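The chain that follows stands alone, in the form predicted on its own, written as structure tokens.
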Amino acid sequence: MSTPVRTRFAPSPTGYLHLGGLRTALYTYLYAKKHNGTFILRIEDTDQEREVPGAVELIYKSMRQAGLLYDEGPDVGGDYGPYIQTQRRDIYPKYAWELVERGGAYCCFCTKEDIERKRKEAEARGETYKYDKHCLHNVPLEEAKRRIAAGEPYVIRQNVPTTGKASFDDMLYGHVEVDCDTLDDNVLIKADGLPTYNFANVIDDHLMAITHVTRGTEYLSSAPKYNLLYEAFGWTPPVYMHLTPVMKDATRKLSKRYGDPSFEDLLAQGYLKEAIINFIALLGWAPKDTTEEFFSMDDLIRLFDADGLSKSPAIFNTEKLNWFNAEYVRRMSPEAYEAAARPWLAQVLDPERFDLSRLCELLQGRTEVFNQLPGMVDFLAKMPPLDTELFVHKKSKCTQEIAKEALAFVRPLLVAVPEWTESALHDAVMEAIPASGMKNSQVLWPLRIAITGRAATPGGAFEMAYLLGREETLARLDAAMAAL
């Protein structure tokens, strides 16, 4: 490409980075890096009423955690700053007035009451309201300037042509055009002097030399108006890539309002960032010429291509994300897994009391998401209330009577074990079982139930007994025998 690629991710600071926003940021980043371009972070905070305190810092943090390191941005600098729109507020009126002088915009003094009355009249006629260019036709520019100088409130509106077509080219949807007479004269500069999103992003994209704009399909209908602004200024518009939404199901978009998780939420729940990024990358995009599903960030940069984007909305499937995460967990080194698991295990037990490496060895292949770990091991710290019905196991033909016999048989064997290791426990019990007249499972099932109180544990009876230690194992065994 002759012009260096420059892309931008431009979130509004209204809370955590939601997953649709994360995907937009990811694709924007991948496209820039694929073409050896520059990736920019810009904060679009002109809607001050919706801004959440601390949200800007959250955006910085989330981008770093996701590995989406921007080349230019508010906290890293760059040659095209400031990168926060409210810090650029003095720039926009200048360009708005240039547009007024060019005839591409005009001053409007209609009050909210005027607009609301006309809107209701249009609705009563069964029509969609569109501003009628009243001030363009009735307030000459010199009169507008006099009224502004006198302190009268006003906005600046885009002067959309009433004939002809407005169009744009999209990497996913191709050439898109609409009739100009269907478009409204949107406000560009509000009464408080701040720009609307529609105006600020055009000015900023041009001044920051943005070549490619990636955003959601909800902006498809606005893109023709953006290009009319570019034409009115005599500027070259960027190349657009509009992405289909990420859906919770067939009818509803993912939304924090409905309790759907943000990127921060998923990290807090114990998902690995690499798994989240891999999963998000495949929501609406598929690489060509490979059936592989696991990609590092370097792989994604190498493979990303707009041709792989889908026009169908992507469904956020939690089961699929869990599967991805479990696969990433299994691929961790034992040391990395233990480091990640330790804080979760420490919520319910003292890691120093147990052979943590052995416990993690048992847990790693069973872990889907790290927030499951406390519930998988809490019985080690404290024996749960024992339900004696658990001793009954139809497949092993184990009854409470057999369980009682099995525990009485196994207890002296455990007492006599000289060294409390898994292998010593295994050998002592397994060598003695044939003479007992019971099957292996009729001894091992009751033993595990007696010392864990659980039908499902990270390992078998010997692993659990080893982790609990001699004293705790025998105490639990005695309590279970008393309960039976």
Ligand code: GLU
Second form
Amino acid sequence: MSTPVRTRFAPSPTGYLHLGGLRTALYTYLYAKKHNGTFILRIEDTDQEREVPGAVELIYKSMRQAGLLYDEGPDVGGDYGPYIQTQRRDIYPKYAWELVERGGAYCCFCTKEDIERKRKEAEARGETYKYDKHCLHNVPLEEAKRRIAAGEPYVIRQNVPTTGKASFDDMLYGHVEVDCDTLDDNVLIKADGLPTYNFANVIDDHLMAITHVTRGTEYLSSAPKYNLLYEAFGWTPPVYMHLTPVMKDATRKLSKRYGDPSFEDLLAQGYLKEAIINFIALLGWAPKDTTEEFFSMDDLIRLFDADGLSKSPAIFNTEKLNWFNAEYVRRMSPEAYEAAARPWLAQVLDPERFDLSRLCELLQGRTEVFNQLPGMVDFLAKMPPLDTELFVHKKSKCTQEIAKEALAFVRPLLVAVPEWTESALHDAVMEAIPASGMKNSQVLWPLRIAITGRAATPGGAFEMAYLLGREETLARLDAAMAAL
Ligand code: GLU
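Please supply the corresponding structure for the form predicted in complex with this ligand (the preceding block corresponds to the form predicted on its own).
To see the whole picture, the full complex is given below, headed by that same chain.
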């Protein structure tokens, strides 16, 4: 029997869950679920300077909202905990010292100033700086131990071989190999006793029995060094899947710094979580043998496979996301739509004053993103300033004079309508038009402009009149006639 699949999403709590991170989390989840494996959340917080307060809680919340439920993690437990790296701080030095004893690492006492000076010298010579193994060659282990016991600050560095090759296997990039002499001796344990990411990820992936590591291509160049650590310990490395970044355009990554939205932002703007997930899943992955574009989480689990991953960076296209969202909105039940739309509508109108289900019926097919709703209906609550130029409509041959005539014609018809329903309004007006000498559009266009003040509305003149009610419709009509 093959080893059970265990994958992990390992964010650093440096802010919100950005969309590239969400996609990594999604693929990591899908891979585990597809193979009946275990999906783990691990918080990588050893770089305490970059930690943002509240970010860990936001990660838990976003993962739940996205439906990426982890089987093991800080707030759900599991047999391989703790799942927060700072809570594992005692584990790492033990392994680092084991490596020191094996010759795979060494203690380094060089100060920041020493390193900075050497870096500058190397740069002045036009070389890429790399630690020169000074302490490996000049500080024997016994002396190192004495200096440490005397309280001298130190770090532990990886002892990368100076010859030979380091390599790893990636599901997308295949066998990747680099010359060891191009690799730097990374710090594994910092002066504060905490591990660097470079060390902690290896120790934790091993101790948590991770079989597949999914992460961004920014780690591609470090992966050979991680494998040297696995080798030095005599451990089996995981299988890697390095994912291309999600880009804003051809040159720059999505980034909060430039105002690109996070997952939370998109939810707050009124995107549906299912639409976001569907859209994100297809940023850099495509299922084989189908042209279908709509996938539920269950579909994704069934279809996901690493062969469908792309090596070209994915571009985040807001129009495409909006299109997906509109499609998902259209597929909602009327009840679900109304429940989702209500808070947005309530921002600008009193939901009790209007026939909300009728309004929602009109809006559902026109909704791309829920945050557009207030701007689509605010005229119902309050008539916007009327621009009489709007009455002019070339195609309908409508002028301000015709509009004036049309409104005068239509007003008594509305007054006489027995019951204020869309069909009664429709019948009363449409039956009278032929005798008026005007075209339908020469009446309906001015009527709609007069009572809404807008060229674009979520329905026609009768629907808008019905929603506004008799009194408000007639009042707006009178005001428009006075303005013309
Ligand atoms: N903590 C790393 C990050 O947030 C994750 C890298 C990994 O998955 O190994 O970028």
